[in-house]
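First, one chain by itself in structure tokens, the form predicted on its own.
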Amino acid sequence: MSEQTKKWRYGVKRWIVLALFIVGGYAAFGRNTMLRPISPVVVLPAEPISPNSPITNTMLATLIADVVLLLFAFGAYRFHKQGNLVPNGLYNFFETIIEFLWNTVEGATGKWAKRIFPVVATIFLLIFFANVIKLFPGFESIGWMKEAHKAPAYAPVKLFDLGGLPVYTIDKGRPVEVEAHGEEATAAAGAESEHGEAKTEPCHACEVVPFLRGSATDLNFTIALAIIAVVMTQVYGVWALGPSYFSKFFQFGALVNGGIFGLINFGVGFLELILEFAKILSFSFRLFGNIFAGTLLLSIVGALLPIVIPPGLYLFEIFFGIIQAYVFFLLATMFISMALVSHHGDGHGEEHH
């Protein structure tokens, strides 16, 4: 690439960035209050993607992350089957991640790495893809409207019809007191208008229920991954040590023949059992708390300082999402590695069939 071409591209990109800042500034601080970002409604549980749907927004986001991950894996598989030994582009990035994860697992578990790696690497990749996908435009901003039960709430504004369906937005310049309208205003939203036609406004004092929300902002997602990690820890422990693996939890022999120290060891065994259940809480709440707080920070800062600051936070969130996925992966690997070691200090157990 010539030096002149590089300068031309740099100049074009500079003007594009400047134009985006100008558009963002106009949308955030201009007279059109419909374009202004609105403070988020903090809701802890996942919400349905439509009023009567059994599918929640975090469930839909997880399914999308699954599909993207499978497509990416299938693409990498086809790339390898074609005999390409030197990856490029995204596949090069993918290979770097896989190699790094493999070295970590192999260093911690030795000969068991081939059996452990698929589980812990899949957990890492799922969390990683779910954390990255939630940063795409439309997450937690596009959805259906419902009556707000607490402030902030805003009046709806119709934009256009899409395939016969009206598309609405909410206007930050028209806040509505939630306590003022109550049930009477809610009923009035569907009443007859002066022209004898039913009003089509979805609500009077509105809030948006997003169609998509980050998977890890739902405790169901993080607890499910935590249970999988802890259960697989027990599976690999039995696989390596056989039934004797459970002797570290139930030390009845030490209780009978060990005297006072045997009684202490027996109590320590029960503490080990409690700790196995505590790992589920540790896994799930660590991931949930960090991702939920990051999402909330992006929404609040984006509403207060819509330009300049959010792009930096997005870069931080990408880095933070990778770190959280790696922490979950690393803890799962370490716990499984510890399960492979006999509590008598004999090292990695022999393989049982």
Given for the second form:
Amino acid sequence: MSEQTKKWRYGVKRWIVLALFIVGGYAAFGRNTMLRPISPVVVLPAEPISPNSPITNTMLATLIADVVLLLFAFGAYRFHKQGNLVPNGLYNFFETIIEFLWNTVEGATGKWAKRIFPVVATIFLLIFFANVIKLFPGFESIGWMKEAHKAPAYAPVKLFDLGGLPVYTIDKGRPVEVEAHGEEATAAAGAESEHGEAKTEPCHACEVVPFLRGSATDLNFTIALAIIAVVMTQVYGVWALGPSYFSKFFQFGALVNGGIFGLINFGVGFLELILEFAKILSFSFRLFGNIFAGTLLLSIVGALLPIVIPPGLYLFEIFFGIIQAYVFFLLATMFISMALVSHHGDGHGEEHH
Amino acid sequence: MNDPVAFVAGLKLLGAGLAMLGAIGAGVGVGIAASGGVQAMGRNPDAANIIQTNMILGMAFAEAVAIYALAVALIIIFAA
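Please move on to the form predicted in complex with its partner chain, as the form predicted on its own is already shown.
Once more the chain from above appears, this time first in line as the rest of the complex follows.
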């Protein structure tokens, strides 16, 4: 209970932070236009990681998130196997997350929690890691160069050679007019920056195609997760109720002996069927919209006012990444728990508890 | 009107901005959900966990409308 006031002393970290602020201010407003942040080129679909590559940058980012998640999980598992009684930081982290998720799932589904938990927790962990990893430096900023077709384009500047591979940056102080008929020059110019032919510049008016981009800024990722969640909902429904699960959608019994209200119930059943498909849409667009808007916000505000605001926005984005992962997880859990219980109590009068 | 391409591009941006009017309703909805949730938690702090879960669920549903508006706006700008 004895609360002592700490002796105030000069720390080191605050000076590091201050120095970083000054460096950032110099980069943003100093005389050297090469360091200035440029306004982003907004591209909706994922782009290939090299010219003519089938692998897109969001796929690469998802793979990295997978690998990091697996490493963390195996680390925690090995720690658990060693039988240490005092948990370390990583183990604590995982225990907190898993316990929180487990309590949520068990509160919603009761004795089914053990069978449902792996699917929804995997979805949560993947989205969580993908959303946090996309905030690391290097995402959306390092890439290969290609000829730009739209207005914000700048001249390339060679920095240094990295083992025969020339490294370029683009100079904000030298905006370049985009050629209207630049279609045929694109592929060849883009390829050269990769293969190190240092005699010419890779492109005339350049834009950067990043190697890494946040997984959830690609609709393919979010739609895949949404389809998995919705299909697993049906699977658990059939597992719990048997074939009578589908009587929720096709209420022929109500149609035969229900009179006019039976007809209404039959129509409602079809609406339920449409609702299942609407779930895919709502799941995927919610995650995609939030994360894509966040990325857009970060890059646009970073270009407009690059010095004070972005750290706060990064904090905001970490928060939103976790919240969106949790919302996806929570909605999947709720839909599955709704599919587990029999839909209409009036027809059979049976109790599921 | 002299340059039809620029005219259409401008109309596209206008349309995208108008599409985001849908965010008004979502903002009001999220605000109501948060208000109700916080009031309930203030009256019954023991039930804070359940209330918080349901509040976030409701906010997610309300927010979905704004996300649809955003998707429409993005489609208007980039895809249409």
